[in-house]
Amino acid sequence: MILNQALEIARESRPQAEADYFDHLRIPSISALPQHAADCRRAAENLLRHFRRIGFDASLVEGNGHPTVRAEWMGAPGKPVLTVYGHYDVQPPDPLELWESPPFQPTVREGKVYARGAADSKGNHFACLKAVEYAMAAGGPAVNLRFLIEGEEEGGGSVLPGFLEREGPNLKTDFVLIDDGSFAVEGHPDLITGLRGIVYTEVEVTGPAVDLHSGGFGGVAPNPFNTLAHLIAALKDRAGHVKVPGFYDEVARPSAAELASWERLGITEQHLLEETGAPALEGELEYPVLERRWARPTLDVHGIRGGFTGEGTKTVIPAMATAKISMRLVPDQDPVKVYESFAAFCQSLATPGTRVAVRMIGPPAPPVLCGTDHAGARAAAAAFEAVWGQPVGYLRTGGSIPVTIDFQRALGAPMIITGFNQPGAGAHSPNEHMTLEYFHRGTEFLIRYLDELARV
């Protein structure tokens, strides 16, 4: 590959690949609901197609879930392998009363495009996807590459997993490029050192039969919500302490210079309330603040359902109330033994005449920790810092990927966990977007970095 002539196609190729980044983001691949199965299975083979198109090697790996989108091109011997990950499939877009443009329709607003999936992270793996492809108009990557694009981060799947475990022996990779971040601070490049872990639940009362008259069985009928309302009530304090007994036994704290690390990015609570749009910040005040955001454990309510919600009025005691709750872990709690915990408080809660049922939704995924003293994250740090003009900082995420513990243990190569969304680019929330300066500038760090590997 000849650097400057990848760098220049790169430039001078903007146009389309913003038109094929909007093309990608036009497919509504929610892998959470089954509508949308085919639109994920569409979203894989837009990118296989592409793959092709470009001379890699790619197919489909096939299971109980959404495809996995496998390319490689092992065109450079003797040179490293590089293996990046990415997935395809989004959250669902609701509510959609507050998108000022459709989330599935790519619009431009002042330098961004609003859509759904754009920052998470259909626009990360497609950057590279276009760096790869300026790489090979240039004579071809510098090192050897493999790409594996999952479509069920989401929401927890076993294809991706189930493929890792199989065929990790026949996986041979240098180092692994875990493409699914963002920026903390404004221009400011990361390194991401650790992933909070999660188990995500369904929690489920039941009471009578059938949905009652709430004026004929008021009183006495024991009613779901009521029992969830006082069950959720039970799960926290109003300090933000989580009380599931042993919850905090196994928490492990920052290092005293990882800490004073992260005070030195600059970000404060302030920064904080104005991304988020809240008037005021919560959880365990004791802690500093981006403490409590990347590496203390937390239980949250996302979604209560069940009786009448619809407009007006219905008089009814229901027969079920159900709340969707996850936990996002840190080292060294157990997923297993923190769900174990929370199932057994969450029944001990039950009122009489209530039934409570706990299921856990999509695999566990524990906390992960990743080093960055070897030689990839030291030539991503330099990459970075040659588009970015800044040098990285190094700081953890309050989010989960969990494959990434798949790859620990299947591939045994090092990490490098980063992205390249801005702050505040909405993932998981209405008006989602990505600023497109910061997308062509993913483009040219995976072309350098690809360039930088070849030396190490």
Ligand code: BES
Second form
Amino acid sequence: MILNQALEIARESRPQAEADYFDHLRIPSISALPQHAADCRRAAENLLRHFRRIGFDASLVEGNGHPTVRAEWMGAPGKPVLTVYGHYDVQPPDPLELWESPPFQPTVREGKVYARGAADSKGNHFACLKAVEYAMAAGGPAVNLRFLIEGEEEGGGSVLPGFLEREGPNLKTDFVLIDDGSFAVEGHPDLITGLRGIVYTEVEVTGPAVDLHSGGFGGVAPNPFNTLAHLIAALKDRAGHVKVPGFYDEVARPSAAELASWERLGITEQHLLEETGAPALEGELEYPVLERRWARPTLDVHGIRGGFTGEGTKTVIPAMATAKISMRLVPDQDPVKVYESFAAFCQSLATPGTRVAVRMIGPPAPPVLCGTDHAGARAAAAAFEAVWGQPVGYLRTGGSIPVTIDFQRALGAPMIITGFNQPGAGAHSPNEHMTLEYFHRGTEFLIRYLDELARV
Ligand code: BES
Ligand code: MN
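Switching conditions: you have the form predicted alone, so give me the form predicted together with the named molecule.
Then the entire complex follows, led off by the chain already shown.
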């Protein structure tokens, strides 16, 4: 690959790259909703078509869920192999009324494209797809490539984890690039050194056999909603401490050096107030905000269902109430141990006449740490600096990428976790967007990275 030629093609092809990226954004590949299964497959097939068009050997990995796109080019014998991970599935777009333009009609405003999945994570892998297209046109990448782009990241699934476990020995690679992160500071690229894990649960409280008249039975019948409220209130106190027994037992604090390096990033409470739009922050005030965000475990309620939530009044004691509750986990917490303790604690909070059932939704994801003292990370840092003109930051993130642990276990190769979208890009929120300049810089990053890697 002639570096300057690839970069030149990238610059000239920006309009076409945007058009292809926007077509990808038009596909509502919402993995969590069964009615969008065909759209997930369409997104996978769209990627497949692009990879084949540019000369990759590509196929769909099938399993019990949405397919993973596998695309390879092994035309640089003797050179390193880079495996690139991404996900084409997206979160549900609701609440729809808060979108300024429809979530699956990509719309450009002030240099940003607004669409569900623009940032998390179609912009990330599409920028890389375009980079390898241009590398192919400029004589072929200087290293060997394998893309694995799954469709189950946001919902949890077994297709890619199963493939990695089965095929691990045939997927030898020198480096794994997990391309599903984001910058923590606007305009400053980073290499992510740790992800939180997650256990996602549903807690169901049942009581009376049917919904009851609250006049006729209020005062005697157990109310599952009241019990659920008591239960939730008991899980976490107002000082941000999770009350699940043993929850903090295995938590390992980051080193003093790591904490000090985060202080130097200059991310202040003020930034977080702006990003959240909330009038105040909360949590464990005895820990610095970045530690709370990246290296402390926590618990959040995502939604509560049951009873009457329509217009007007309906006087009913509901027979059932459910809540979706997840816990973010940090090294060295064990998701299964935490889940068992959580489930037992919830059950102990049942009130007379109610029953509490807990189930896990999706596979548990353990927390991950990822070293950056290797040639693949140094090459990434150099490529980022060349494109953004800023040194990279080394920091963790509070989000989870469940399949990361499967890559570590099955391939054991040094890993780089990063991404091109910006803080405040609205991942999982209404009006998610990607700055187009950064989408193109992502492409330039990967072109330069391929060039750097050929020399390690
Ligand atoms: N891209 C995110 C993970 C992420 C978040 C990386 C913030 C860097 C910064 C990923 O798509 C994601 O949202 N993961 C889910 C996993 C969950 C549904 C099991 C998450 O963290 O909620
Ligand atoms: Mn996400």
